[in-house]
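In structure tokens, the next block holds one chain alone, the form predicted on its own.
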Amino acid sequence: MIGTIIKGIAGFYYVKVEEEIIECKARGKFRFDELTPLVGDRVEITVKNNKGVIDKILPRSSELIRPNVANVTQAFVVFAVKSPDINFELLNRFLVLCEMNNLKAIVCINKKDLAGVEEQDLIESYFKSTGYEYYYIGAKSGIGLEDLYNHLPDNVTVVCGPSGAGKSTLINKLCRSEVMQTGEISEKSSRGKHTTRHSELIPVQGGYIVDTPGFSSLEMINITKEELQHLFPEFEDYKYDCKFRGCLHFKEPNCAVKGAVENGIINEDRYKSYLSILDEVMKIKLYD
């Protein structure tokens, strides 16, 4: 039998096979192979007396480290317009991590009712050149969720973003039940409290959603300065027109990417985020 691991707790794995969920243990051989079953894994199992054993882990299309989830295909990147205020620098880091892990990123701008004309204009100008899909939503009221439902079938979707942005509230609305505990915003720090304790796949709308506290590490430790430019989709149409091969779009003259920034085609703040991450990556490698 082949199924999907939807939850793993204390050495037990819960595998969904069609409409049935079977409690399984993993064979000892996986320890010798230094391979651990992950939530999201497609696995072959045998069942005897209503108890299952995982015999084989099928090849993974992707693997996230934090959280440990396999075969994720896309990410709902959730940021609030206000309370807490949207942090574009942090948002760019989440988008870079999605690109690093080959995940389709869909930006969800939550708390739509708090967005005035000025905030909406800023957000629209920001994403205009990136190619990312973005939607204004009200997770608590259920506003704007129809578009997100359309992205769920046949996908394993990770919901990520900063604490307090409304991730767990969004999960509950999409699943139409209180499957996740929601947190509150700390009045002192205006930051959210983490509410999710483990990763779990939730079947919904012909796909799965995994809730997580967000990527727990946003340091760009596994990327080179040469690779970073490929993680900014709006650079793709210009980078081959640079004068120098291997241009980092930093201090080099006759750089087509910098030209696109100067002409207002690429958002200047997005480019500044690129430079900030580039500086971090170069410093990391310098001290390796």
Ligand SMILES: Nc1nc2c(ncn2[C@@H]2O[C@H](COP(=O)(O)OP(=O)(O)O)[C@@H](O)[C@H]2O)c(=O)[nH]1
Contents of the next structure:
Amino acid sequence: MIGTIIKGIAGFYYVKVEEEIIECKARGKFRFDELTPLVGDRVEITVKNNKGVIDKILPRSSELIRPNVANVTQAFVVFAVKSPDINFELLNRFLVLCEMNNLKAIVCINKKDLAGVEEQDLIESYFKSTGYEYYYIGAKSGIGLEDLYNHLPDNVTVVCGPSGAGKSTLINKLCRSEVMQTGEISEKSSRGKHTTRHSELIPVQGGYIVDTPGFSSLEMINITKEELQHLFPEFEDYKYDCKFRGCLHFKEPNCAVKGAVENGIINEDRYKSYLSILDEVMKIKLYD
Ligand SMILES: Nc1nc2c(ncn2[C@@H]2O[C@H](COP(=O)(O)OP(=O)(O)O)[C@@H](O)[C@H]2O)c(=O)[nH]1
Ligand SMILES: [Mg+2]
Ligand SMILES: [Zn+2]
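Since we've got the form predicted on its own here, give me the form predicted together with the named molecule too.
Below, the chain from earlier opens the complete complex, with every other chain and molecule after it.
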């Protein structure tokens, strides 16, 4: 049988196969292969006398470090419109982290109840040119969550964003009925009380939500200066029109990206975030 590891506690893995959750141990050989099953892994299991064994881990499409979960496909990037005020530079850093990890980023502007039309227009105009999907939500009262539910089927979704943005509120709201179900498993086996708590996948709407937030706002953007520009999707249309091959869109003359910024096609603030991260990336590389 093939299933998905949704939780791991003290050497036991809980594998969801269709509607059933099976407690499994990993076969000893994983230790020799230096391969440890992760939450999110798709695995082949066999069940004998009610005991499940993981025989094989299927290839991973991604592996997040924080939280340590395999096969995450998308991120809800949550920022409050107010309280705390939206910080676009930080938001752009989260978007770069998503691109780096091959996650589809969906921007969720939370605390809609605190925003007026002015703030909504500002955000609308900010994202229009980036190509990122964004939604206005109110996690606390559940406004606008239908759009997010529609993105869940067949995906493993992590929620990320700065402290105070409403990530926990959103996760709880999206997972409401399902959190209780997985809670029952740990009570039944009564394990895990004194072990480190790892992340879990909560089945929702034909997909999964990771129950702990992703990344951290201080995460290093560990890539080369040449790679960075590819993490700004709206630059991609222009890169072949720069005069110099390998243009970093920084001080080079006849740069098509800078041209698009000057013409107002690429958001200037996004470009400034690019330069600020580029500066950081170049400094890091001096010391390695
Ligand atoms: N006004 C308002 N407050 C919210 C909303 N969502 C969350 N909050 C509040 O924002 C604060 C931080 O929320 P929390 O989920 O803990 O944020 P986290 O740090 O990102 O996990 C809490 O006091 C929440 O009640 C919302 O839609 N509107
Ligand atoms: Mg929280
Ligand atoms: Zn250029």
